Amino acid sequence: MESIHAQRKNEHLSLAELNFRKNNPVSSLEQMRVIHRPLPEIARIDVDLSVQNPEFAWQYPFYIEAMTGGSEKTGAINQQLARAAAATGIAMAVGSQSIAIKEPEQIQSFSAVRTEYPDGFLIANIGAGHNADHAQQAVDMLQANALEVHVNTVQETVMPEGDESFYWIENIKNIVSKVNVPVIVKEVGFGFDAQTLSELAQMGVQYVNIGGRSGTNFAEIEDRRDRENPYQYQYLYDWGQTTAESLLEAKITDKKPTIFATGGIQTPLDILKAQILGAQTVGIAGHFLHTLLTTGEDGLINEIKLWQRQLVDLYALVGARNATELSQVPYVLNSELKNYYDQRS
């Protein structure tokens, strides 16, 4: 019999997939249009998709974002995701390892990822309420190459058994200074604002994953998990900034960390758009989970390989030989997103 915490992990997984099927997710990046220029003067062979960052020297600018782990069922999903990442050469993050810090019997549901992907770039994951020792344990558990420290005030607020104290800044500072791998501060789906991005940069945080709204909605998931009083927090389902809005928040911030993006990414075009708006790399969670659960491991591998090929096509289509040149690609925002940007800037 698994613990209540482990059962919660199973519920998260099931409800995330249920919400994906029910809501037919639409990326917030559809509010942005890339301007077509008919003479790009480039060939596909000229395109280099690699991430130009010595700490994240990836061949492709997208990865499998944090999803799961912490129970027998979710551990098996982690293994499948890791095998797909290994077959396609992309990086992978795991879900929160907090449960494995408390329940050592759940370590295997995370450490198996390294077994499946011995030479891969793996990203560990711990909540901002944990100290630096716990953060290092999470890294060591995976022999991880980087660490995500997730911030999730909205999720904790709605979660029936959630935390009620959010004094996290000192923890983040200590983790950044003491952990022996690069640290990414990550929202779980409610976005970032310019002020917080600037504050994190001043604290020494070098990487932030904006984790915008429009992907997996943990306010809705936790609200549905509350069996005694479900749907009490429906008014929070659209709380926070979307992925597109969060990327614009980063654009109006002079001093900011390197930006990663996740939240509702559905196509290779969403990856391109996020990079045009300033993301160095892009994470995909819900869409890849849905692909895995509906088409199996081979289906996910085939989709990732398709995205890798199509992203080369898209770079060539906009005349960009590498990610640096994407900053020169013209675009327009729809009226709603433009209005948001004008008010915030």
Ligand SMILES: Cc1cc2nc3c(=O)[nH]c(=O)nc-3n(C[C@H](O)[C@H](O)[C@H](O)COP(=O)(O)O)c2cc1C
The other form holds:
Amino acid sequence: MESIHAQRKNEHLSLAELNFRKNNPVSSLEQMRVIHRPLPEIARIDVDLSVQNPEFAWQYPFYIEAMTGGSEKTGAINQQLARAAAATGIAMAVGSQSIAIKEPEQIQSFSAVRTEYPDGFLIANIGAGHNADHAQQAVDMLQANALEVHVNTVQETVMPEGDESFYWIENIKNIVSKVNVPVIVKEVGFGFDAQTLSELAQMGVQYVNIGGRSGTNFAEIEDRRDRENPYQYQYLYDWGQTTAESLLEAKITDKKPTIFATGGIQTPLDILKAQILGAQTVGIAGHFLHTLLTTGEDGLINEIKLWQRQLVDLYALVGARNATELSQVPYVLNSELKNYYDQRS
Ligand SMILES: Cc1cc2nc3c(=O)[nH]c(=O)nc-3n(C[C@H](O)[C@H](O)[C@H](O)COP(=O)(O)O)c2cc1C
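Beyond the form predicted alone, can we have the form predicted together with the named molecule?
What follows is the entire complex, opening with the chain shown before.
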């Protein structure tokens, strides 16, 4: 019999899939349209999708976002995700490793990812309630190339057994100064605002994943986990900034970390749009989990390869040879998103 914490990991997985099937998420980036220009003067062969920044170079600008590990079942899912990432050469993050710090028998469900993907770019994951020692343990467990520190106040609030204290800034500062890999501060689906982005930049945080709303919804998932009092927090299901809104928040921030995006990405066009709005890389969780669970490991590999090919098509369509040229691509916002932008800028 696994611990209550390990059972929670299994529940997250099955409820996330249920949530995906029920809500059939539509990306908030549907609120933005890229302007079509019929003479892009480019060939597919000219396109370079790679991501270059001072600390790492990736061949593709998207990756498998943090989901799981911490039980036998989720360890097996982690292995399948890692094999799919290895077969396609993309980066991968694991789910929160706090369980493996408390229950060492669960380390294997995370470290197996490194075994499956020895030369891969792997991202460790820990909550902002943890200290720098725990953060370094999470990195070492995976021989990780980077660390995500997740900030998830809404999830903790709705979660029946959630944390009740959110004094996190000192932990984040310590983690950034002590851990020996790049640190990405990440939301889990409720987005970011301009002020927090500039505060994090001042603290020395170099990377933020704005993790916006419009995809996997952890308010709804945690609310459903509370079997005695389900659906008590329905009014929080649309709390927070969407992925599109969060990217606009970053746009109006002068001094900010490098921006990554996740939350509701369903197609390669969503990746392109997130990049046009300023994301350097884009993480996908729910859609890839759904693909894995419904079509298996080979199905997920085929899907990722399709996205890699189609993203080249899309760069060519908008006439962008690389990520830098994407920032010149014209777009329009729909009236709701434009209204948001106007009120916030
Ligand atoms: C089953 C599942 C478990 C997750 N667990 C974590 C986690 O432990 N740590 C974390 O930072 N994010 C976690 N996430 C959030 C994702 O990394 C991502 O930010 C969020 O799901 C939004 O992306 P999506 O719409 O593509 O799913 C989880 C997501 C799923 C689907």
